[in-house]
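The chain below stands alone and is given as structure tokens, in the form predicted alone.
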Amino acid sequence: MDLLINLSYIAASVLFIYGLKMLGKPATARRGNQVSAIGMLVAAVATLLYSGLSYGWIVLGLVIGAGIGYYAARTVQMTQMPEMVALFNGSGGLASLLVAAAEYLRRPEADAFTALVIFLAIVVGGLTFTGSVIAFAKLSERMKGSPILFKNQQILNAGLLGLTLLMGIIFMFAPKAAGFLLVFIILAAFALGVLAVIPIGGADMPIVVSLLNSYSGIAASMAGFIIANNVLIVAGALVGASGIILTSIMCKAMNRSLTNVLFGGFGATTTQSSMQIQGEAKAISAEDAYYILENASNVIVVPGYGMAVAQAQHVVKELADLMEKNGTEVRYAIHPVAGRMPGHMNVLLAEANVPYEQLVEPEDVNPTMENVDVAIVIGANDVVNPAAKEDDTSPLYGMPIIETDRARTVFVLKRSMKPGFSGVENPLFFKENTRMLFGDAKSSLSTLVSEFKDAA
């Protein structure tokens, strides 16, 4: 049975692996995702199999975990993913938490490395449990998105996880007579996780939500290797990687390390340029906006987290099929930090079975950009402002951006002039070239598709 359950857990790491690989590309990140659940099912009936378990209280646990999970992925919204995604990091963190602690009173008297990993993985998951929960509240705006900052915080954050990693010395070679100091282990990395987080600016919660899916998953693989679970190891490693790998990505999007992401404060102090924003901002109407669509040959769509907001994404869609039937070249343009999370924006457009071919990255577009026709900015902010190339004193100036200002025409679609989630000011609005068609993104769309299908 042994053989049986270890050969099991080795096709479900391949299956891990492979279904990642696949996630890479998003024409096959659908089917890659299904072989990373066949890969978790057969990891979950090898564990099942194992002498000794209560199936009573496991069976009771997936009922509850199912029913949650079932309610929650039914009900949710798309502009509540971000923080659903940041609860379920968080729960993961909280899991292996859970396993460290129980293991530990299961057997106290562990060896020097078994106390370690047990430490590491209440540090860590504990640390990811109370930090997604922040970055949570953060995102669905339960508490204000700008960095909350106090007189000697960065001490204070490095005397605690000093004296956090003082318990964990003591603990590793005496954890049975050192067992007392479990709870303030616990105690410190749940502070650890709210003071890491509440420093860090709305503008950044893609990149905490990707950090924190990383120590997620190397909190798993802590804890496999407490309970010497060979896939929970691999698992772990592969979630902890690639998390890695996914938030120096969106770090090198917007030009910033991650030490300022984690320590910069973005945000906490004036967002304001020195650089005076020049022009009028000048309205449109749909009307007049279908009339320059109509006969534009080369249109690039940039969405942002106002299409999510407006559940937009279909009427886009919608309007992007009528252009082409117009002889219109339809591309879509997406920032690796637009929206709320990673990959926000491909999710809501695959919702709407967009081709994935004509998905185009900035460094695509923008050599091109002065062909463009029409660039429609779609809720979008602080990933075509300007200012990140044009003013050095602006907190976003170095941000790789989507060079929408270069484009013939273009047309904002917003609600208000109110700037983005950074609340830096836009002189894209004041822009020559471009236009603000005012209002709701999913009506005034929807007014478009109305003019094409009248004109047909």
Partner chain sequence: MKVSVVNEPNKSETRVALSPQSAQKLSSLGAELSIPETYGEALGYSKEEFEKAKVSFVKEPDLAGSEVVCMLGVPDDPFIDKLPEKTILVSFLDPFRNPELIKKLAAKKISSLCMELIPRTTYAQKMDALSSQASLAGYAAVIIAADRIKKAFPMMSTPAGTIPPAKVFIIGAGVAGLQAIATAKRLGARVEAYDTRPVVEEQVQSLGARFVKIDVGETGQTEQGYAKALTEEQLELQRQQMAKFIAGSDIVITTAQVFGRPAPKIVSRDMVEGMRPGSVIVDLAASTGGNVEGTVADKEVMIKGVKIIGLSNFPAEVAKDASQMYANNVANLLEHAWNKETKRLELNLEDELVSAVLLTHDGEIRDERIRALVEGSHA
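Since this is a predicted model, take the numbers as computed values, not measurements. For the two forms, the rigid core is made up of the largest set of C-alpha atoms that agree within 1.5 Å on superposition. Positions refer to the first chain, counted from 1. What changes on going to the form predicted together with the partner chain:
Annotation for Val85: C-alpha shift under 2 angstroms between the two forms, rigid core superposed. Annotation: Cα of Glu103 displaced by less than 2 Å between the two forms, core superposition. A displacement of 2 angstroms or greater separates the C-alpha positions of Leu437 between the two forms, with the rigid core held in common.
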The other form holds:
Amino acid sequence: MDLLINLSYIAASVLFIYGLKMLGKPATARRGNQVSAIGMLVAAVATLLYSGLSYGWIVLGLVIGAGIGYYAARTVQMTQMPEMVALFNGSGGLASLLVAAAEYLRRPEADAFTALVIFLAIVVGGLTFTGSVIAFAKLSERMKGSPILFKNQQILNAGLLGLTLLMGIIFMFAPKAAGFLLVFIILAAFALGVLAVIPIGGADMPIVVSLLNSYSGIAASMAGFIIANNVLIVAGALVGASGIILTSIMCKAMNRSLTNVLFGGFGATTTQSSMQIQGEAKAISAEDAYYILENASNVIVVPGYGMAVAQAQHVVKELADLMEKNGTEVRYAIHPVAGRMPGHMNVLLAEANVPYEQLVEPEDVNPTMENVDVAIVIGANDVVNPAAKEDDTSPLYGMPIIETDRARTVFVLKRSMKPGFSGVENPLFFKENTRMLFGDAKSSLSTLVSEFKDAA
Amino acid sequence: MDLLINLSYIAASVLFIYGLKMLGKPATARRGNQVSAIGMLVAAVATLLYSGLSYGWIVLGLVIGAGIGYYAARTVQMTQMPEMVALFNGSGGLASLLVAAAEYLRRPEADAFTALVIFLAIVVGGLTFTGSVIAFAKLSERMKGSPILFKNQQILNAGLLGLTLLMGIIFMFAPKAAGFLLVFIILAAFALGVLAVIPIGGADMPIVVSLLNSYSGIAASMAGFIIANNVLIVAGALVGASGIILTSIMCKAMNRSLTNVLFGGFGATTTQSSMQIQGEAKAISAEDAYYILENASNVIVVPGYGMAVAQAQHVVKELADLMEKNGTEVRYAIHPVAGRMPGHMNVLLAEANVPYEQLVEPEDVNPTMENVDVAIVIGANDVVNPAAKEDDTSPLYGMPIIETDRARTVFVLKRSMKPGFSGVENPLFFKENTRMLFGDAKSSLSTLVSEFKDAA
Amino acid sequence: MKVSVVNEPNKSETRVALSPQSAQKLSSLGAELSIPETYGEALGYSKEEFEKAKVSFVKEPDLAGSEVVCMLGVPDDPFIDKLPEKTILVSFLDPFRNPELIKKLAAKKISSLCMELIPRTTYAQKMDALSSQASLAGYAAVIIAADRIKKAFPMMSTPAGTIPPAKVFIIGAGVAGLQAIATAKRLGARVEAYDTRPVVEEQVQSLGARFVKIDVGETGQTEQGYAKALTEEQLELQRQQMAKFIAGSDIVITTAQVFGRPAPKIVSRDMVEGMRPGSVIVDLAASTGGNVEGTVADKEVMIKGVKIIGLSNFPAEVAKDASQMYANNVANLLEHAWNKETKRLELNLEDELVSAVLLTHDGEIRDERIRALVEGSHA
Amino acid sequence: MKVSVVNEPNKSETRVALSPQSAQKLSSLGAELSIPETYGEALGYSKEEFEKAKVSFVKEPDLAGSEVVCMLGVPDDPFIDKLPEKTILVSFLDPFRNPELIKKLAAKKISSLCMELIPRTTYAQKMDALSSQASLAGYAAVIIAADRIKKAFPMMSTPAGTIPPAKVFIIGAGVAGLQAIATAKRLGARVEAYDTRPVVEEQVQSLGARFVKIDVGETGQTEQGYAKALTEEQLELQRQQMAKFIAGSDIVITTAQVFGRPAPKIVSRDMVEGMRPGSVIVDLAASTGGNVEGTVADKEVMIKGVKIIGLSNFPAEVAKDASQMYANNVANLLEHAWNKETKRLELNLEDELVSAVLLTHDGEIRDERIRALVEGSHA
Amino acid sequence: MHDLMLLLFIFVIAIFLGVELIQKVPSQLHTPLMSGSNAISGITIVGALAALHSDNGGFAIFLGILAVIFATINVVGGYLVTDRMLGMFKTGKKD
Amino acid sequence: MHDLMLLLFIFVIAIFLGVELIQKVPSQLHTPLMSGSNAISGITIVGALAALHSDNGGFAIFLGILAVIFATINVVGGYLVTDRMLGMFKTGKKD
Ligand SMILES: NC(=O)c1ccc[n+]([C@@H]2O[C@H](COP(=O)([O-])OP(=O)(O)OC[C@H]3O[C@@H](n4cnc5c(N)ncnc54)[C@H](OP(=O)(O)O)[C@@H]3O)[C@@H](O)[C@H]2O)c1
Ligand SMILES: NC(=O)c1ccc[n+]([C@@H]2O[C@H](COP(=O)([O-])OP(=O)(O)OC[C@H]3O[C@@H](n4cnc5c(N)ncnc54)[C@H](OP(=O)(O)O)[C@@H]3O)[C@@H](O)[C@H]2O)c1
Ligand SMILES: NC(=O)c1ccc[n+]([C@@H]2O[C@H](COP(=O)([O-])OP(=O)(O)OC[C@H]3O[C@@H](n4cnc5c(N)ncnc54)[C@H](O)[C@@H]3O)[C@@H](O)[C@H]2O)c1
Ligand SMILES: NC(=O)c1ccc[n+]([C@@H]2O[C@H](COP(=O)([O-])OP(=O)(O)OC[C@H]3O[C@@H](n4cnc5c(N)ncnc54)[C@H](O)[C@@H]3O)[C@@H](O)[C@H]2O)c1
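Next up, can you give the form predicted together with the partner chain of this protein, since the form predicted alone came first?
Following is the full complex, with the preceding chain placed first.
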């Protein structure tokens, strides 16, 4: 019997592995989910083979749970799925917490290691639970989406976390005696979950849910340690690790860093005041840029002399084609003085067979620049220099430019911070929404192109 | 102590994982090897912490082994490295066999599972050993490289394998009583190794070595099961699995299938006689085509009307550039009647900025066609139709063509088996060395391009 | 075997039928070549080059002693009078428009290899002078249009405003039309093309241009790949739909030909007048009557500000390349018919190609259509 | 404010200084525009278009009543005599070659905005008529060369032999040279270019052409981006090394100019004679004396089979686009100097740009170099 | 102890495997992947079931039942919702 | 039994991890990668060392010593030779 159970667990783990892998590819995602569901079934059924289980209670629990889950999943509106996922995730975390608690009640005289994992399962499970509930509330607008901030928030959080850890250590060394502590630990975990999520803005919630999902995996894994169950450990670890990776992928796609998301709320008020004084230009890697482009629905390409120098016209076209295939609207904004002769850009883009219909003039694109998700500035410099609008001492002042600085995000592809033909410094490079993609334009673009192709 | 050992093992496994991953990328390969070496050191040192080891013997063994290994590795000529690897691999296999044998001697009353893994370790280790030695002999030309074939070879092999398995089953159920069988099992394993490798030709030896390397990993893993040692199991399994993947990658790069390599020797005599009668055209995937191109040092591109239809000129250029960066010599052979108007190909290639120097005429390329590793025929058909030379009833007879059929390998990129403008069937598609890469030329080429980029 | 290449009867012809390169090939086959003095000089061929290819120079061609006579343009009567019987004559003969000439050739038992009759097969392409010359004509037409129009072809986004690309509309996308498309595209124009044969659509797109579909019902092509003539109704339908494309174009290039007949009139005077002043039309079919109403061969006609250019000899605009190609076509044809053993040109009537090209032989007109025509003109 | 645009004194000039589009812009600024009847008709501008832009037509320009007068080509003496004092004149004035004219303008207290003096800054590019016209000249030069040479530009691998690409050598890769490079490249030629300024190398390559390096020692450019003159020694060195590139080319296009001086003689007669017969040279500097020995402005000269073409007015070959661009340049200049409140042109001498362009004002010649020249010519 | 070490071992290797499995995910799959892997984290159901030992005390049983309920919600809801999301891709705007 | 199951578990997961680790390898790395992973398969040295238990019989010890020798050859030789190969890339023809 044990052999069978164990072999089933191995099979279940393999199914989870395949399922997760397939979930990451559009063509196989749905089948992947089914494969992983079968894995779950196998694991659950195998578990029922253990002797001495109270089947009555089990059936009761299963029926209630399945009913609720089924109902919720069937009736939820498409637009509310993310919050529903958050809720499901929260119940998973809570379940891990409960398992840990039940195990403790069964064998309160645990060894230090078991006590440790009980503690971890409870804390991680608990904060997953309340965190997910808050995320749900924010997503479903039952709670206001904007960050909730108050004075000394950080101090409170740090204090609570310290206190929890302290209780954990005590519990670890005297699990039986310090059992009552568990109640406080649970409460502290709940509080931590709430406190961690309230300062985060609504737009960042999907990232938070993904992170909490990773946590719930960890909690399951810890629960696995408590009852020495390998399939729990493996599945939990898989979810924990892949969840972190997914979270970081999502962060990149939203051009955020994880710390920024988690602690962004705190900084929010202060960053704003960081002045116009040319700060530091922020570089971006082609890979990260890819994630942003992949998500953009409206892109303009602004070619300049550097595109000609790099002879990047063909790659530009290729990238644009790939983005269009991805559902993005792409236009080329040609500035009249771009390049080194009138019509320089036209020659190159015609060579690359860019249809004339996709070329737009600055007058046409500037008024709707706010709706442009990403402006890709390829070896252009003077023609996107906002000093021409803003700085009446600049030699460029008064020249109409392509106002990429007003796009949501700007990528500037060039090799260095050097100025262009006019020799004038370009404040665009230092704007909040600008990212410098350094290197020869052709090779930067090639990298972007292969990122797109890899994902297909 | 045990805790320390186990933690060290975990650390060693992690180092192996990182090491292997890094070994697969040119930039990190060397450091990867060092990381994995550190892992090995950690694992070995940790093992020495076990109580009750005979350190004297250990030191003796280590010193002798290290001396031989060091000497061999230092003095070997660059050109002889592959055979040296084979030899090292063989000694690894032998070591696993010895470990299994020693363990058996220590505890002859093993349970069935342990007996099974002892058997497996011995068989796999033993055939790895002799197989590697034969591979070494063939590579170093101590033995003739051509396949050694004799009558009823397959029957002999199958018989021996069956016998071995039989002995294994007996041994499994009565490990103590059937101990004497081990000697025969070892001999049978040795014989299997020899028999498996002698029919394989010298050119395929690297693939065989890679496969044997994977086997030696499996053997180590089995040895790990015998002594219930997790680091052995993990490292062995890693090598076993990654070795198989590497083997299949190498097969693709040589345009061979694994079965072809392993049993090719047998078929060799019969395949030759398969007639000129138009057989089946063999398709190839872009991924497999990539592996062949990646290895080619001399490529000609033969564009035709299909390239124009697909508007694939830019991708062709991109692919050619990537191949050149990879050290391959690329030329474009332009047939005078290719396309649908005089100079059709010139217009397109000029648009894609293919330098005039890379264009060659059929007269120039045909004489050296034998030295061309791969001819990539892109939507051309009539202009590469060998019927023009071979079949004096063909309407094309007498027209000079680009004789791609004489290149080592020919890829034909087109959408179907349909004939070209002249309506004449093309026997090129059915030649031994031709592979059809079906699909729109532009998308096939794009896939090739991204394969190249991914590898970089 | 004596092969004479003779001066063109039409003095304005700048192309020639022999280049040093083709002479080299023919000499190596065993031909004894002679050419008039200063032959090809205007194209930059030097005496030395020809002499290196074993060509001898003569004051007056020794027609009586020549077994083969090669030229490019259609020979005139006095010239044919000078040819002895059985001479093999290689040249364009424009047979459909010169029935009298053909009759005379037959009567004089001259074996004429008519370059217009090279079959349009893949194998024969190397001898296909109609194709080679048409291709260059297509190129030349665009260059002439670019030179004559007072506007640049490419789009230019400049600080002084954006110059829109010239719109070029090409009617008839055969060999000449395709080359015209390619050339206009290269120069950056917005190119649209139209042809009655539907297979051409893909070919037009393969050059990156847009194919204009005009529904005129059933059309087709002959086995040789030539277009079939449209009915008068179809032509009317075509004209209507085409008028708006023409009106929107800066440049129209017409190349529509139907083998063996006068060129179809496709662009009417109304359509011409519908164009913006300053526009340019180039009519490649001028020599067979023109596709455009108002075309006058070798004149630049202005109609309400629209310039119509119809040269009778477009390939001569790039005479050097055209000569090189024609000379190679001829040499390839002779090589094909050459007997390598006897080192002589031997007209093997079994040979499909020779049989197709040989228009008159032994007093007979061998091509049916042309025989019918000649006999018709007789009656 | 009354703005008159007048007919060109040079009757052969086909470009104009006002287009309906630029008229629109000026009218909206508050200018009352008048033009001669039939102005721009030859380019296809219609009366209605102009009228829609609120332009009035006059038989004779009312010079006395105009505050601003715009034109393109250098005005002649009788015309200036008719201008009242303080008139603002906007035009090309070719000041280095017309010192007498400038003196007269100053004497008549005319405020002349000299289009040649637009500074070559990024901001001023929209008014830079030298650039806009040079760019079109570069395009036209290649089209003319392609039309005149008896050879096709692109490489063609054909069944009748391979036609090698034409070799085009471009001397001077400024605005005109770059456009010539781009155009020749597009047509499929093998393009090489040379310039004395080393920064140009990257620009040439950015168009996919090859830059020829000729070592002539120290060179440079002025602040404005114009080339400095070479010493006689440097020119000799340059000529020697250049001869072999020229000899290997089918087409040579020269565009070398040095602001304010006659064009440097770069291609000597020897070099011309070193070219293959049938080659073509286009000399864009013809109007300032030519870069080629033997250039005669507005004539096609043949030297040993090599044709030298030197128009004095290349942009006029694409007069429609050239006019559109020049008209926009002028309009942009006026707009810059316009006072939006008073709706009048007000010459603010504080404004760097106005100050640079304003050649004569209040009886004074404001540009130093030209003043020096005028005073020199006087002495 | 040894057992625990092995479990730890498993944990570590599984973490690495999890990292390797997810490499590059197109944005339209972000949510489904999150949801699908969330369903997998419902594996804690195995722990919950095991907790319902008949020899457990009442309170433990109570906790166990709750654990089973919540875990089942996670599993059933998670898989179904993911399947619904992915089902819609077929008819979705892309491809 | 339980132990063995865990080991089997480890084995299976490690196999998957091994498959994921190697994805696309440029041809110039084929031999070094093979050689480097061959060196890892010398991990059997751990087994060989463990076999040299002082309570083993003479023949077992003899086999153990041989095992240590061969395993060490594999390990030492394998790593060194791989390192030499990879060292040469620096100066090699590519890059
Ligand atoms: N259009 C005309 O007719 C004409 C004529 C003459 C002058 N101009 C002037 O030229 C300027 C045109 O503006 P623009 O924005 O097109 O060009 P720009 O201001 O000159 O800037 C070009 C930028 O491209 C970058 N670059 C160069 N090579 C590159 C490569 N291989 N890869 C990536 N980046 C590269 C350079 O930065 P890094 O060095 O850091 O890479 C440079 O900052 C204007 O000032 C205009 O007035 C125009
Ligand atoms: N050069 C000239 O002046 C001229 C003029 C007229 C005719 N021709 C004739 O045209 C022929 C030229 O020979 P060729 O070898 O260039 O062409 P071809 O023999 O016509 O073959 C072209 C091939 O390209 C394939 N193809 C079409 N579209 C494709 C796409 N999108 N992707 C991939 N493959 C595609 C077609 O196969 P699938 O359909 O299976 O894809 C076809 O077999 C000669 O017979 C010549 O005589 C030449
Ligand atoms: N087999 C070969 O190798 C080979 C060689 C040369 C040409 N060809 C084929 O022969 C065909 C004809 O070539 P061509 O250029 O000598 O033809 P052409 O000069 O006789 O006619 C030119 C074009 O005009 C078109 N046309 C006729 N009437 C028209 C009308 N009313 N409106 C619009 N278009 C009209 C024709 O369809 C043709 O495309 C082409 O398809 C070409 O591919 C084949
Ligand atoms: N800032 C701007 O926006 C702007 C606008 C227009 C032009 N420019 C710059 O001004 C510069 C000059 O432009 P241009 O075309 O009007 O110059 P130009 O017409 O005065 O001269 C043409 C070219 O000839 C070259 N030349 C001079 N003597 C030569 C010799 N002996 N041999 C070979 N070449 C010789 C010059 O270097 C120049 O490139 C260019 O670099 C251009 O980029 C800048």
